[in-house]
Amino acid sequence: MNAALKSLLPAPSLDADRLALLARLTQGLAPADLYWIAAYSAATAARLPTHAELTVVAQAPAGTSNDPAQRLTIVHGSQTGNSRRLAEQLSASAEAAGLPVRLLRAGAYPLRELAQERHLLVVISSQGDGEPPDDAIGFCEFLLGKRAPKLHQLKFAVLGLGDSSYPKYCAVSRALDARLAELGGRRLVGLGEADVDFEEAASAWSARALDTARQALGESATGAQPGRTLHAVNEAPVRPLHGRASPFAAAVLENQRIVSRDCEREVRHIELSLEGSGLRYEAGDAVGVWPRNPAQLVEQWLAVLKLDGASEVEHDGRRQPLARWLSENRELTRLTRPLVVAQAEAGGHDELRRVLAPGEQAAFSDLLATHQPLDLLRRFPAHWEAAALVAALRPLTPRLYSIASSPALVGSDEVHLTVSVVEYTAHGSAHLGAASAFLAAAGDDTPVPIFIEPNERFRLPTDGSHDVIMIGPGTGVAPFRAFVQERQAIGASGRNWLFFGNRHSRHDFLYQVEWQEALRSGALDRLDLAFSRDTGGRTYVQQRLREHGREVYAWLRDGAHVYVCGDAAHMARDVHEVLLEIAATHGQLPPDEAKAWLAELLQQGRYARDVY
């Protein structure tokens, strides 16, 4: 350094292997460089209150920063984060090679730009019965349908994520990647396809594409070259020090049941700290749990495959005791195809086998949804060896607990649960799911690790004079507890509408002294309720809203916002199908034109669902 710029510098705190460190790093950098390494520094130490970090790409060459010619769009559609987090480590690493690179959820992308589009990654997710995330519906739809244009100067690649367990696996992404094809476009290189474990897979996928891209690209878009400067394109928010890969230990603030004793179901509302995280969220975010399996499920897997959990195993560069591996590494409450591959090869189960044949979905379906993995080991025994039974099980993932707090009401240090605890007995014993049964065993001791999964496609108007329907039947009902807190907090004059719907009205009406609180001081201006076993038919929120679709329809005629969170294989999908009969039977509206209708309402997001 200068000797004279040198002396105008404060003395540094830094000791002299950082600084020597530092003097690396810098070593060799152009001005300009250097100039945004003090800016990114000087943000990062003010600690501003958006937490703002610049993203850097290298600045295309005049009059080329919005040629699609020049650039590199991402598009992401996801469900639970995966395809997201997926598409920005992918932009990210675009973006460190020098491409000018823009990225995309699904449902923010602008149609009208396909037909311009010249170089397109697509990460998307396949959910339920072969459908795409909600996010991405209107761009599926359209792509797949007859408005779609012709793109024969288009160079693409699709990524598709799945669980092979189901029938129609990757089912989107195939799709996509077909009528990419079929419209004229080119492959930047073959679909990829990702299971459940999916980083290896996807990660491998991820360098072909970009590789390629930056080929298609040319050289002339990538690289840092003379005269050139970086410059900051956008501001985003910071990658707290707590995330997915390392997450926060939460101390627990409150762990209370909140169904009556009598209730046939256990459900627990828990609040937690986030103090000293750097975490925030909003109404309408996830909680990322990472649980630990259950002491006595693991003492019971041990005992049926006669294993030592002492035993050290080494696998994937780690190497720890077995009992270990199956409590905080192994998935061991869900059951999966390649496990079922893995135990009908090991024991030699023919019946396994035919159960996997292609035209036995049926029978391998109902498998899934009876058994856990212990009930396979004991119903079909087999031999394992600790190491091929770590190599065999699947990498235990977070589980996702939608919100039920605002932190404009409760404050941004702490965040609230609303928890069903899995516990029921089948095939002679007793059964539990992994993280509801961590949680609702958490207490002073046992901080759980959480991080904040963002859910933008979830999210109150930002004009708080529109009216919101919120549909929420049991644990469903979490966000629109944050919702309403939310509302309430922010002074919004739109109405608010609640259906809930549980099985008794004694026993399981979650948060009702709060909503009928609500009702009192005009934060909830409507509730309608649902209990299924009260009376001798059983009664839905979807009756409730086909019962009151007159006022529904005349609410989303005006400008409302309609939410639905809880079960997608059958709640979910039946409020679905009442709206589309309320849009045509309040609406005079043709089946066509009321699909239409509800499609654009999830385009503009005025429909939006938190399902899983």
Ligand code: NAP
The other form holds:
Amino acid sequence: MNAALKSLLPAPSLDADRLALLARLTQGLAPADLYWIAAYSAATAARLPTHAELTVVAQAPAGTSNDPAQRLTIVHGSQTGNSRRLAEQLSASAEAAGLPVRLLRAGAYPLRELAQERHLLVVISSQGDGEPPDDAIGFCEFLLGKRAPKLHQLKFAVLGLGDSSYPKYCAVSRALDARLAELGGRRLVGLGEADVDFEEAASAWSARALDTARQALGESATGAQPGRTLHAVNEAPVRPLHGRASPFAAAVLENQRIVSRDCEREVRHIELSLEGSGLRYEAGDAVGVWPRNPAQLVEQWLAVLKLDGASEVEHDGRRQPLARWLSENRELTRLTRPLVVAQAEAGGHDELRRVLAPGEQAAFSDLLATHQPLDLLRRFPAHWEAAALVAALRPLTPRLYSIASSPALVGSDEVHLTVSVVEYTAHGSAHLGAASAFLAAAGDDTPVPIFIEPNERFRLPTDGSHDVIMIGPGTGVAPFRAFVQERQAIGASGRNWLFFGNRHSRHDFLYQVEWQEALRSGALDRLDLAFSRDTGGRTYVQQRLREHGREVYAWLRDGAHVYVCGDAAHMARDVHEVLLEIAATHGQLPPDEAKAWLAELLQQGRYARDVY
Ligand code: NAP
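Can you switch from the form predicted alone and show the form predicted in complex with the named molecule instead?
Then the entire complex follows, led off by the chain already shown.
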């Protein structure tokens, strides 16, 4: 760079490695390309939500949002992004109403400020067994624990997101709501609960919560001038053109089977074009896919229910043929509690009613695990009118896939996914998963409606000299392909260690050639494998972790970050237990200290999970 120009610029916060990389990247470029990079960087910086969150606090004008009595704090705890999105909408509405707001992730909430908080809204989801999202574990533990302060000045409201098919539905939000009241807080509005199709319930609760918050904040806040609120921080550039509600129709660049012909399950590597979308992503983010239900499934529904797909149905202000409702707008592959209730009532089935009784949770869970809705319709017949059916079925929701590519390596105009196709036979007929079947069949003529779901919790260390340990069996390996690509592209000097497992080394060693090449080139330092069905006994990734426990602990002690991606119900739990075991064995930590050590890693973001 020209020395005179350099002297005019402030000292960068980039380290020497990144500066060298930047110099290499820009060497010899034409002025137009250099300007393009400058504009691209500025646009990327403007879109960073963490940046927005930080600047909300930093730019709060004195006398307004820094004063707890004059400000509304909105905290979100999100695993898949829904609570975050709702909290962002709530924040935007509050700002539009002239309220000084600060919006924070639960993991970024300064706990010592809780005692001073006066107006607090919490939007939080509950995971499978009634657990908080990883990002909110510290927040919940503090609030529910002995150190929580008295909150007699606080006015609050809690909105919980959950899935009513699980026994501990909205357990986290219920516990937080009760605890905030127990500590002396007064409710602005009652606890809100929203099921998987959360939009309607959430927006009704948000409107009420905002209304009462506005009254509670009083005239001083409502009279605040827009210029003195935080408008500028969260405004336009943060919102990309395409999002969950307005997906981008992505062209399919590649759709390829990546397991052997003899493999019992199908896994596909899919490359989608983002060209012209304005969408940007980072390694660690996910793609949300709006699927269409398989055509043969829609036909089966119509046949079983003896309904005409061409009959027009009006619902929620929209009128279209029943077949279209079923294909594009209704959930047909996931059985839910509301549908079981509706079917039991429509058909007068006592056997179904019994399964729904409070003491029958095991039988109910078993029903959900072994039946798709169509199985239920066949086993417990009932008469349905088309309009009643559309009203009873849950709206179709997008499915998230962890991104398997780094924009730094493949370019920001494409995004890669690793998709395991859900396909099995049960109750005498073939069953498909909605999104995986849709993606498997996607090709030149079938663009895929997608959006980017950022995952701020699942990020590589900003300092590339830190080591990373990645644990991703099955398609859980997807984000680690992105991580390794990213670390290679930016020339990160830290070491990369991958634990991968699948059923058979000969059939489903996903991205085998790429990993071998990465080991050769030094992009990957270590690869440990666990193929569960190659030999008699089942070998899983956590066994490899345990075998290398001494080194795993040494890496972590020296600052490594550890990531887990894949199945939440079994694998992630077992890996968590083995990490505790490793801390006890190789760090000589008593059980309580091992737990505290791992909780601290989670809190610091050095232990991150992308599991569901
Ligand atoms: P999978 O069914 O999770 O199986 C992968 C390997 O893990 C198999 O060898 C399996 O062995 C083994 N395994 C089974 N139980 C285990 C346990 N308790 N601990 C450790 N390993 C265990 O593979 P998949 O079909 O590819 O599914 C991946 C999972 O990741 C799904 O739950 C998916 O929802 C989730 N996920 C995927 C993405 C993505 O973007 N694709 C992102 C996040 C999460 P056996 O079958 O031989 O017992």
